[in-house]
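Here you get one chain, nothing else, as structure tokens; it is the form predicted alone.
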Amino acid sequence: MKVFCLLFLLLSASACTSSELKSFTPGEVWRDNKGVHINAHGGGILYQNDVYYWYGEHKTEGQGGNTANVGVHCYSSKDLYNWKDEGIVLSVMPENSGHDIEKGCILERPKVIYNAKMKKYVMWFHLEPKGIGYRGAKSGVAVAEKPVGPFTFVKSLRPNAGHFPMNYPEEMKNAPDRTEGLKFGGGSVPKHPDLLNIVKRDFEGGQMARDMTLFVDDDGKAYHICASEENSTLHISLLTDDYLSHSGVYGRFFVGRFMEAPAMFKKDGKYYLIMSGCTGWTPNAGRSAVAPSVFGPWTELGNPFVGEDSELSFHSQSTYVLPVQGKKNGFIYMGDRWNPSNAIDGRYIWLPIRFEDDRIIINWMDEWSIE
């Protein structure tokens, strides 16, 4: 009798785990091929040999969960719904180290391309050293030589140091800093920062980077869009041809309009961004916008959900917007739900996008497939 109550209850776990799923589910526990929750938040997709990577942070229970205790977690499909636990491909150093990504920093949004001229696997991450709070605002680089890792730690760095954007007026470029003394939210700023000309501040060591995301366009240039100039502004960089640094050559957008989360993709010869306003965990209104290329000009289009909670943008934050194979115009918004008293218990809000000649609308499904 035992033996049969064994072998029920093996046959059944197998079967919770293998069991295929053929839709998504939005705010629902996701599992992978082990029955375990997907650990990974904050995350993006590459596609690579008809196989989606999805690339996340880990996290780990409770508050503590919030900082990077283990690393980056990977896992594979190839129809989107069900996914191979891939395991950790960064994994952070051990306490008291020293290393740049010691156990306990924080390791947001990593996202990886590949390189073909390199042949290499590039991950880019936002990054702020152990026990600095979020006033690093830098962004961290890994290489491997597969899609599944392991990554090695390259560097860490401040963009485009020594450096003006290309639309920076020349009279600021010669104008003082005038952010000395005063005191910086990550949602606000003392002045318009033109007034406080935090470029000009940063200009030696590199500017702020936070909330971030990469863009590989059709020619093979890949762009690092991120949160800078304490939340205000936002920056895309053009990276240089190995995908490994800044070129020095970029553009400074939606100046003093707070945009972090940003989510950039291509349809119809257009570029398009979904970003969120600066609430920290709170979720808020979406934002959205269009330009003809990379580096504008960019026209704002406001908030893409439509519905009940959409001013909470159905209670998420965009990371990725993902480009469906085979499906002509078909993209996917994905967002996390955080949940910071418990970070590991995180959820997905994956959700269709439709357009409306140039707009961008997202509505809520408790249920839907891409077919």
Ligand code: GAL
Given for the second form:
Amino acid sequence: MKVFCLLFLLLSASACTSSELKSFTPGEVWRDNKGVHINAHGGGILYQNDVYYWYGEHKTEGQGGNTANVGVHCYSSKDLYNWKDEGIVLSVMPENSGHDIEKGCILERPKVIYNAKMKKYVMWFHLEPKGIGYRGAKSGVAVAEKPVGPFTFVKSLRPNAGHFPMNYPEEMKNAPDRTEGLKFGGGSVPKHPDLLNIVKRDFEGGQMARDMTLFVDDDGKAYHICASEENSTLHISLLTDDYLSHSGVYGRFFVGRFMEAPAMFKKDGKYYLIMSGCTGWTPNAGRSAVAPSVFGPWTELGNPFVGEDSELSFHSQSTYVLPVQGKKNGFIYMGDRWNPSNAIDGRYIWLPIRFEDDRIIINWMDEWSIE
Ligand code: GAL
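May I ask for the structure of the form predicted together with beta-D-galactopyranose (GAL) now, the form predicted alone having been displayed?
What follows is the entire complex, opening with the chain shown before.
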């Protein structure tokens, strides 16, 4: 018995040391505590009670794996290198149930924030009802009592119905919507968005919301940041105090710049955004911007990626910027290296962010650690 115990201890100790990760290896297969490639794409992180929770799209094999066949996956970690599988925290509903999040819908870029007032975990995601491609351009909301769920679907919506953006010129509020008869395919629009007056078109039903993120400021106010107006323009909206709805207070920024994949963070009282251009799953040159307040004015800072393959953001697209706890000015760029033909094999590109004055700089590293 003694020999058996000793053998067991030795075996488990060696298993522990050999599986313990101490660095990031961008672009490699990242395994969870069960040895399975982490499945949390377009993700974001919540830090709560000394634990990091990583939420992302659970993708499946093949091209069809880009639609939501399973739901939102969650992992937890204390050190950001070693991740424990916490399972599916928001499940899609059965096929043909007619539910907003039925199997086969498009559910992308889930982000979770904690509402201290309500003591609830609130998830927002980009939702495209099943079978209509990306024409729905909606947001979905789900809530949970615990960070590891289960999350309950609350509603889907188009943001800010019946409200004009705070920075929308009076003359445009009164001008006609000029989108009739035009076809929109997700890419560039036939005219500058201001000439089309897409905001006016969507005034009653709510504004379009595709690629998105959430940001909680130091004062507890939360914001929903999304690609709107046929992807042409970024909308930044203040959420209500319970984080469950749009407040109707919002602004439009980077008009006609087609910013996607927004990730917002705050450093030394200034607000930063890392974004991408609009080329679907194909990578493009990243973008960045700085502002003295969430609602601007935003100044573009250019492509934060430097060196070889910077024009393709090191074959990645932004999804989140993670403030490292206890590390002053320690921020991690989190990006996805998509694999649209075999969605489940998408990889994670996490790299440290450096600052040169206001500029954000991201260099490639094969392997690195926070220390
Ligand atoms: C990307 C977007 C992804 C996904 C993809 C679909 O531009 O960032 O989240 O929507 O397009 O083609």
